[in-house]
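One chain comes next, on its own, written as structure tokens: the form predicted on its own.
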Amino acid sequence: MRMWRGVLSRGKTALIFLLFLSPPVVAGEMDAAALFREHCAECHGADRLGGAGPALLPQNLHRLRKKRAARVIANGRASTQMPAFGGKLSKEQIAALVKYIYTPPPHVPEWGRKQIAASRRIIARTDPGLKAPLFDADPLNLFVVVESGDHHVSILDGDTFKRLARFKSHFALHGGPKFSPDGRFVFFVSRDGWVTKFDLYTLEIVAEVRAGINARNIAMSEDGETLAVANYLPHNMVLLSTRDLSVKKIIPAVSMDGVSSRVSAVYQARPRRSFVAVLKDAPEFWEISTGANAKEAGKRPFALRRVRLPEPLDDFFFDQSYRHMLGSARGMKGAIVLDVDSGETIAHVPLSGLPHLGSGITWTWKGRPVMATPNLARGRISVIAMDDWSIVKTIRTDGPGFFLRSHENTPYAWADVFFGPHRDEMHIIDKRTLEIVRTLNPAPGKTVAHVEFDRYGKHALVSVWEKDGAVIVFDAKTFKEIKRIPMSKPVGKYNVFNKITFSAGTSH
């Protein structure tokens, strides 16, 4: 009843919306609707869109199967404020209430400025005049880690590596956060759509915003005045303002063609002052100029240029001068390379498997500039020369990965096994020789994944990457370990430095 009441003090338009979103289906759906409102709805939100707990729609649930999610209504989810309903609720109405998390909306749930604006808060102001942070650290040596076991975050000392702060975060952030250029302030998104501004010198968060239903990744424009919030729904691309995450332009996702469509993913063009991003489910790229460079070409702000693609693509790789993207999809059989001014495809790179292009990394060999990418498929880590787009090493691994890295002042180059038996083991390759050197064995038994160097390459951290996890510090010349700090599943770390000058070694 408490439900209904805040639905109905809404007025009449919100009722209507929310019979809206409920599809006209038998008895025994309806019935699921009625257990969700009844149980779901105070935490979820009467649309499923979010409130305290995440939304519950197909999108923002692909990466959860129906059993697990069966065994979460029944047995509640440890770390966060969701019960458990197996003492309340029978396993047949479990089920009907999984069928009904998973049966998407008959319409596109709206989520426009009116709506992000409602979601904003200002929780600390910040003082711009603060030149240091109020602790004893170096600033630009910091780590964040995202920790996804219980949904939060810690702030590591890269010299002492101490941990400065903890903080609860929202539900499963996605992709990479992103650093403003002096490396003061930090941004999440998680994959509702919840932005964060978080403050690395007072250590507490600045501020807030829902920018979408279902967000992919975020992207800093070259100027730190504008973020771009890459969503899969609503299909769209949101710049905010950095400064209060107020919003300055949705830009629709609709191509050429009129096919509105997901974004994969939005990225910051430094040399170029742009943003760039592909479409999902059209083979199209984006170009969009940021402030500068607008300004200086006589262009309106954020003008948009659009690059038709020979096919849509999952995954993409930029060169360091952002010249040329690597891209790829599933499905295809190799990459394809775009000449980003002329928007032409220049090459062909016939990579088998499924190539995990986002996680590629740079560096010269034998005078020529190369990237590596490890694969998600097959146990292969391909090396390709930059300069004519050949494959000049396939690094044989022992199972399927996920990351590969290295910074400017190491030879080496750390790859996990993240998929198949042998997911404990992490390579170690001479960047020089391009062959593994040595196999690390940190946690038997354990996936390990993830590394980042610190600013100066001298140290290596590795994620152990599990609920009861750990980050584990290694020296990265004579691969001994140095500290293994204790980590709830620590999914991904972020150097400081390694992000705002935007290392070969990272990905960015």
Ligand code: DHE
Second form
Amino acid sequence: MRMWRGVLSRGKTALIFLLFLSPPVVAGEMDAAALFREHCAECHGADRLGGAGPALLPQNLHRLRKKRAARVIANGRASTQMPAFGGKLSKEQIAALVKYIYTPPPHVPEWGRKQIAASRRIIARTDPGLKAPLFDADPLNLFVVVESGDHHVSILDGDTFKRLARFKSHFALHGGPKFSPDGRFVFFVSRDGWVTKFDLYTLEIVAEVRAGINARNIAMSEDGETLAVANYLPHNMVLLSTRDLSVKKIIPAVSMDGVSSRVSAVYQARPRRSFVAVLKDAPEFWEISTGANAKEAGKRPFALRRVRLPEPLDDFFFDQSYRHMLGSARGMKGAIVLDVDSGETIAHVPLSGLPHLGSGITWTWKGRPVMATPNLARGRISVIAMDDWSIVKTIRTDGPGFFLRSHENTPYAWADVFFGPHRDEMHIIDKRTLEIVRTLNPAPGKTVAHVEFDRYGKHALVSVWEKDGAVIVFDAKTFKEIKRIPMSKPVGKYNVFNKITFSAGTSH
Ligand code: DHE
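Can I have the other form now, the form predicted together with the named molecule, not the form predicted on its own?
All chains and molecules follow, beginning with the one already shown.
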């Protein structure tokens, strides 16, 4: 702004000259850039890539409505360092800022090896000789709880349900954290692409790195040596060393047809000893061999196999053997089944609404392997036989659900009713009869969601998904409440044992 004032003070001739030379600029936009530099850049970065505060690019903001963004600027955000600007900025200035941050920058910001390396921080040295935790609890029965209300993570003892640690995370962690095969380390990713390594034996953060500008999720290789980060921005997959989070490889997400694409998500296909991923903007499935698999096959590490799909997918589920993948996309009317070995699409499952395949779980029903998936648009859970891909039952629920969970040692599956007037309910389904046998309502009027069992399947932990929420511990047999632990919007919880053993009842 100061620069413009200087130019203008040189007189009318200069102004006319300038108007001819400059591209047309809407006055409000120019003001907004200056306002951003003055009030926001210090925390959110001059390039809007984030700093102490989150990135403010349209890709990173797509989950935040513009009206809400205006309210955050005016009133600040509780439990964060975001102050209220309502007293300093007019309504018009706030509106101009909102417009500015939802407008893509003129150039796609660069985030390559150099930027990733510069962001990497080693925070604590780890002692590889440490064979047990420095506290008295079963390290394999710990729960990692992501609290998105104030962006913290809690570590719970899965036997006593005492909180062992609580630490600040990066803004907006998303997806399941991933564990090293021995369960000692856990890795998180934030929507802004920050990856954090945490030591569950010493209860301290070990290292962090920003692997992307807008990330989807992470996956751990079967040998525990590599962490894959699926990014929306830039369009790539970043492979990190789990030891120190340094970059091993960056794979640009460009399809066989040359289309640059976001990566929908990446998973560890443990039995195949590979990473499997799907592109969001091109009909393509990827398999990347890792560790011993690559060596045995005489391939270069991280060799990429591509399979063409009938259409791009954004939600998918793998059976326990990772031989088959069910995939769907918005508007697809069901899911396709891919034979991962042959690369052939072998079936179509006609599911209505919006199945949430990513939350699927499997078990054996009447001797047949089945998977169940909730539905984000309709009050139903579909149970699908995985031997012939027929729908064996559609269970009517009190509303659309987000998550579904079970455990090998319980005959029940727990399903939330995430959307609608019954969002305070939790259905319990008998995996033998496929009937709802009980509906819990532990926090009337509040959203109750996401379940995780302890390693023995004896207790089910349920989130009260509110800012002043809680994790409720239930006896998995009697459905009686045992304990309520206050938490700040505990979006997800993850049991170390269930995760590292790839329990059929939980997400992988
Ligand atoms: Fe998620 C997992 C995609 C919105 C909470 N979500 C995942 C995974 C994917 C995904 C691909 C699996 C990653 C993994 O665990 O490795 N999520 C998407 C979307 O495409 C969607 C619909 C839109 C988006 O904005 O990205 C979406 N997700 C949400 C939310 O709005 C939720 C409810 C709140 C939040 O924190 O953002 C949400 N997603 C979760 C959680 C998991 C998750 C808690 C891990 C579930 C688990 O138990 O493993």
